[in-house]
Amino acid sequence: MTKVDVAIVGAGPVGSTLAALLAKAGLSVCVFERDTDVYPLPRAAHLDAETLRTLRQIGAWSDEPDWSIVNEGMDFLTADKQLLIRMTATLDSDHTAPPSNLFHQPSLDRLLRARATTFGATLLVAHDVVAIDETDHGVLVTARNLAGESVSVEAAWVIGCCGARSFTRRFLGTGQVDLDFDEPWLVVDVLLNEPDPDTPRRTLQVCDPARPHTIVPMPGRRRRFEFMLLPGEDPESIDRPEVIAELMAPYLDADRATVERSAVYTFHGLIANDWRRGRVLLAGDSAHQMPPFLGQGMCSGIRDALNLSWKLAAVVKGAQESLLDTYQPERSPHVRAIVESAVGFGRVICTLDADEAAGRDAMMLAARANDPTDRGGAPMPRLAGSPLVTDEGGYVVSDGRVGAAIFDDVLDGRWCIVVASDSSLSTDHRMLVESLGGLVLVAEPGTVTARILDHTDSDVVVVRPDRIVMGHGAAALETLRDAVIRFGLA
């Protein structure tokens, strides 16, 4: 029987990213995917700079125009197209990753699977997992292929990345916290028959009480339209070519485009109660679901993968299993805050009462008249809740360059301490970092390392392998020392 360090259920973006990160770290990985190939049509559409940096870490990013485009931001409009809010995602010249990006998911899925197998992961497509059984030595995962034959793999650890209807979550027997948001929307992806000489670069949220809707500029000749179903509407009656053409008509003539895909989805706000039982864990949609109004669903799943990957790699290589007990306490409150923000935006967008919408519009238009400044993107919460982060830490380290190199390429998933000078770090602390296989970088003027220190009041910043700042100064160094001892990291 085949034995591996980690078995992953599901080869979507989260499962494939996790597989690539783990295989790159030297672990043996087997991924089970029930479908025969990647889903051929777009589903997820947006990712942020943090997610792009993770994809770039495993060589799974492309800025080719048919593959991805930079999104300049999001406009919230009234029914008659007055601007309520403008959120602008500005790329600072000091950074290398655009803050907001729109991409073609089938292309990403293929590249992620290719990168995972290049690093050494085994991908078993058309293998539907039918049983997960804990044993004395690990976890037995049994799948059935298209011929009806059973294939079993024994893994030290199993991660369920198997989506909203997660088989792995059912195995754990955990319930979900429902944030009381269940709204059906029609999602339509179209392919323009001719290139658009004036490709839009902003997402539009049209807060029309007659029918809230969203327009997303996708890469290449693609566009996405999303229309909220009204109370009592039948999904089958709205998902028809003539209805879709009528809904798109204010923005696009039906004869200018071909519908690639249309489907009705119910947007939820859900968080699993338990993300781990023994040697089985959850990530991505298996652990949480959110409405798409902030474009953070897939991003949050890839944050799960990055957080979990360095901890799993450390445990497989000898660290204490209790290190994995920090996964849910860090990730669950973080993702819940994002889900709650997305639900909050959704409640604003999904207002159907005309009088309530008029009051909302009047208030927001008055606020914009008083302060027409564009807003930035929705701020990300900090990580907290574990002994691996101090009160001052928990945020993603800055992006940029060190000389000619991209800072993330220098880090390459390692522990790092950025210091003002060689004298900022004692010999003991320098040896501590070396024992972790990490690196010490002395800040250089005009580079990201200087900006990292400028963000704090300290001459020392400790950065984890997932690019999360553990903390600053002496407190962070002691937190690092305590973590090494507590979890056997070195």
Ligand SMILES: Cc1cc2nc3c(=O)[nH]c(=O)nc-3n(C[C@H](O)[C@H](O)[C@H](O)COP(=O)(O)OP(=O)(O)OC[C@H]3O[C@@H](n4cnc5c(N)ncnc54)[C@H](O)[C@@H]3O)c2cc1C
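Since the structure above is the form predicted alone, I would like to see how the form predicted together with the named molecule looks, so please show that one next.
Chain alone follows, minus partners and molecules.
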């Protein structure tokens, strides 16, 4: 019987990212994937800077990959294309990760699988997990392969990353909070027959009550169109070449492009009640689903993977299992706030009542006339409710360079304390972070380390392995000491 530290059910973007992070940390990992290849239909298109930084940590992001382009922002428009809201995401020269990117998901999914196996994870494709059984020693995961044979692996921990219809979630027997959003949309990726020299760089949300729709620039010759289904329309009647051509016609002649792939999805807002039972946990769409209007579903799943990875690695290496009890309390409220926000945007976009839409437009146009400044991206909540963050912490540490190096590459998944000067830290605290394999960085003027301190009124900032700021000053150092003792981190 093969034994591993962690078995992962599902090699979507979340399972593969988690596998790569864990294998990079030295754990033995086996990933079971039901299908033979990556998911073929159009899904995620947008990824944010936080996600990009995690991809970079596992070598799945290089400068300007040909499967991704920088997105300059998103415009919400009326049916006659007046600007309701403009969200702008610009990269200032102090940072290294563009805040908003539009990418081709199958290319990323394949790369993530390759990175996971390069770090040493075993990937079993065409292995459908059919049973999860808790034993005295761990968890037995059984899959059926294409030949109909059973393959079992004993794992100390099992993480269900098996998507919206999660087998693992059903095994846990947990219910889901339903935020009451169920809207069907047609999603279409087309390939332009000729390259477009003027590739648009903004996503458009056209809030047309006659048919809400979205237009997304994509890398290369690809473009994404999304159209809401109207009441009474069924997926089979709309997902047809002639209907797609008619829907796209105001933007693109059908003879200028070829439909590459299309699908109808019903968007939901759902969050699982329990993300852990014993040695089995959930991540990604298994734990939460949201409408794609903020492009945050996969990004949130990759946040789960990063949060879980350093905790699982610590537990496998001897830390207290109770460390894993901090996973859901940190991640669930965070993702819930994003799901609520995506549902809120969805309700604005999906308005079909013409009078209601006219009222909404009048209100938003007046607000923009009053204050025409662009908004940034959707604000990210802070992590809270855990002994691993103080009230001042819980946010993602700033991105940037230290000399020629990218700050994240210097951190490389380790604990870090940024200090104003050598004298800002006692020998005890220095030894504490060193006992965790972490590093102390003295802030260098003009670099990200100085910026990290500038955001605070302190000369000490403690950063966790997932780049979340634990807190500032003496309170953060005490929290770190408490966590080391309580969870046996050293």
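If you're wondering where the values come from, they're calculated on a predicted model, not measured in any experiment. Heads up, when I say rigid core I mean the largest set of C-alphas that superpose within 1.5 Å between the two forms. Residues that one form lacks are left out of the comparison. Residue numbers count along the first chain shown, from 1.
**Q** Superposing on the rigid core, is the Cα displacement of Gly26 between these two forms 2 Å or more?
**A** No, its C-alpha moves less than 2 Å.
**Q** On a core-based superposition, does Gly437 travel 2 Å or more at its Cα between these two forms?
**A** No.
**Q** Any CA movement of 2 Å or more for Pro465 between these two forms, core superposed?
**A** No, its C-alpha moves less than 2 Å.
**Q** After superposing on the rigid core, how much does the Cα of Pro42 shift between these two forms, in Å?
**A** Its C-alpha position differs by 3.7 Å.
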